[in-house]
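Coming up is one lone chain in structure tokens, specifically the form predicted alone.
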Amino acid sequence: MASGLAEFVVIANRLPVDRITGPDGETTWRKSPGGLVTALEPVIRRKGGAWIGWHGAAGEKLRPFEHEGMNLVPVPLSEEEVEEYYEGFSNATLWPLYHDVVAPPEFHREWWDAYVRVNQRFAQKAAKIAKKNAVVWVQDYQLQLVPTMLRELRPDLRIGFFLHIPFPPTELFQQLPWRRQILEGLLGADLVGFQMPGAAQNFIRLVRQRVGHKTHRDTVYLPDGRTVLAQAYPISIDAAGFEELARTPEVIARAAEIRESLGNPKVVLLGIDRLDYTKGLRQRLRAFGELITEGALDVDDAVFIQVATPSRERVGQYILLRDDINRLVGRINGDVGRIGQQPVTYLHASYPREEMAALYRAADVMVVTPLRDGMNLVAKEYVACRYDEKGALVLSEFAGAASELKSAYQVNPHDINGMKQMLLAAINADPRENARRMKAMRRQVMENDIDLWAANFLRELNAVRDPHAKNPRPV
């Protein structure tokens, strides 16, 4: 960063490495999984840029680094405010609250004072590094407040903010008390983003009904002139990437390995998912577990494999989840499983880029069920690593990919019978069919890719104009 200053500025709850803690003791940083990181790592390269996010250790305050070529600037959380502004207001309240309530949320206004006090912190760390007109790029639910109280420290910054949960309807918003505050904490941002066009429209839906501005189609007035767009802009993957691992020989060895510790079965069956009731994996072990005992499919045959990763493991609802899952997963063992033959194999572990993509390899069918998802980023994956056109995709409607990927087997994870029918149908079509729904899905995730999604955003955001400048800023 010349003069320490960053014309591009990223804004998310978490910085895009990990540490690392040698045998030796020794601590090194590792560039994290997901795509985001993939997206905009050359843009904070190119602009001499810089990230801003929590680190990730409780009561530990860093100075800023650089990590292969990232200009990385930590924000300390204390333990109080992991356990308020994180796992509780963030993950207790809204992601419930936005995930259409699959859990109730709870309300807390101790919570909400370490919100607010927490999107405080980020919002005066990008005022300080970001330089004149810079462009800032808020990302998700844990800093919807950021926008507002940034504009406030820097009116001259371009601001963009990007959703990547759902964002839920009005009979359902209108629970949160503070449901104001995020609204106006939102329209500090140029442009908000989300992941579909429904979700833009319950957000503009609620400006006018909640706030009281004017608006008209995408786009709100505010009474000092200024407009607010709110635009779909559904979020992708490193495609190229994915296909290319998935050809790599070690990938297809580890692939064929997998099946074979299987037992070599006519059909494997498989979910990734983060362990996350709003993840659908009750049901989807109930529809599996009811077509073995009803003897639709043969335990000889069939095999399902659920990676379940650990998911903020301190919250209530995700322990409940853990140990009925368990429990569930040992119930179906232990009613139809045989010795040495097991329908379930369930892995409650983080896996690597390169096991993921050999399971998705390995996998005849790929099953994503989630009772509400923004997106859903692994039946994208999947489909990625199928360069041979082969195997099928059972998706939820209520995922965001769902749009997209039409040509799926889309189900309604709540209609357990709807998805037994379905699971029969992926595994027992003909293989052209397979092959003829695979080729439009590989299509649209191909040409789709997250660097497009972040061109599209970031142009948008280029373009926007300050209505109190003589001249309009350059793009």
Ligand code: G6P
Given for the second form:
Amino acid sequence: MASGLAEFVVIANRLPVDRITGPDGETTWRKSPGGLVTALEPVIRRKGGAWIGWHGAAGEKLRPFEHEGMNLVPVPLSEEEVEEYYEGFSNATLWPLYHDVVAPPEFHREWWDAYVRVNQRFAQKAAKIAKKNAVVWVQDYQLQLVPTMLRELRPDLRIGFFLHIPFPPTELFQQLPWRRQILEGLLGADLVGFQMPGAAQNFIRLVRQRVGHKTHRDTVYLPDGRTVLAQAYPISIDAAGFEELARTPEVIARAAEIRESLGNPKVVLLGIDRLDYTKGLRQRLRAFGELITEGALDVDDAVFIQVATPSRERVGQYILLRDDINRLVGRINGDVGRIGQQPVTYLHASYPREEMAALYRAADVMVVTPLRDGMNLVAKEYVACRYDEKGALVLSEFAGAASELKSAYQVNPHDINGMKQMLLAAINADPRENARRMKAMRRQVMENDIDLWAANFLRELNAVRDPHAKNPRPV
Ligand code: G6P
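Now that the form predicted alone has been shown, please provide the structure of the form predicted together with the ligand.
Let us now look at the entire complex, which starts with that chain.
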């Protein structure tokens, strides 16, 4: 961004860095582990691009800074905006509404007002730093009004939007008092990307019904001659990076150490999730607990490791869930555990990528059972780490990943008995059968990584017809 202006701009609720405070109180930044930054970092570097996002602390203003060749532009949020825009409208209205209302969404007008205000702030920042004709890529449900706000400020820009979570069925979306504004906000983009084709169709149908624009297949025709394309781009992971990590001697040794410290049980089952009510943690723990109680699994043979990463800890539904899971784990271990033999190892903590890779390698059965999930990258990470073609994946049919990972042991997480049967099937399968399944899943994951996802989206964004320009602009 030598000229002070960027040719490529990413806008996301969070900056792709975490703040680390050293022992003497000085702070540094460390790149966050997510796949999105892995994919976009090279593009940002090449283009002298910038990433606009919140730095995670309330009430603090920071100047733009550079980190490992990326220009980072922090957006401040006041304490009240964190409560109303982030914890409120984003995570207690939109998040549950978009995830099949598995928790009841709350509708509050002050939260909406804060959402509008903060979206406007993000749009203004982008308008200020984007070069003429730049490409701007807006990410996720926290920022659905940004595309139109930005287009009003800067009609020259090429704007993409990607929704990382599900887009709900029309019947549920209609509950939202601000449904029309959200649809109109998204229509500021040239290309709106979703995880699944069904989500793109939901969006197109709602635009036709609620906003009244003409649509044909995946295209919306706006009165000013502009078109908006809505398509599916299933997101992925840095697959080669995970495999490489899983192959290191340190990770291999750590995986053996993990099994050893559990008493070398015959079967290790693993769940790794953000502690979120969409993830189906209760259902999976109940299924496992019943298998032990009923004697289908022996407490000496089977251990379930559940890692639950702390998340959105001040939001009511998350506080309730945390207590609920604590109680459930306590009950299972209390009822069926023995001295030195706890069936569930529950870890409420986040771990670095190396430890995750070791856990993936240590697990015979990976259990991913969300009630609704846009994609679920943990399922793909497990597959990427199992280059040994060992291990089995039990996967909810309500995760976006299920349509790609067809060889997983697929389950309906609401059906506890069905889930118990599938867990046993995965545990007792002939290793050759599990190797066959893993091979098929690995082909899918290793070939369709996050770089390909970003390249596909950006290529399409560049190709979208611009009614005002003779030639498409280069990305
Ligand atoms: C999901 C969302 C992301 C979000 C992440 C972590 O993956 O799609 O937009 O950043 O959860 O949640 P948090 O609220 O901590 O940013």
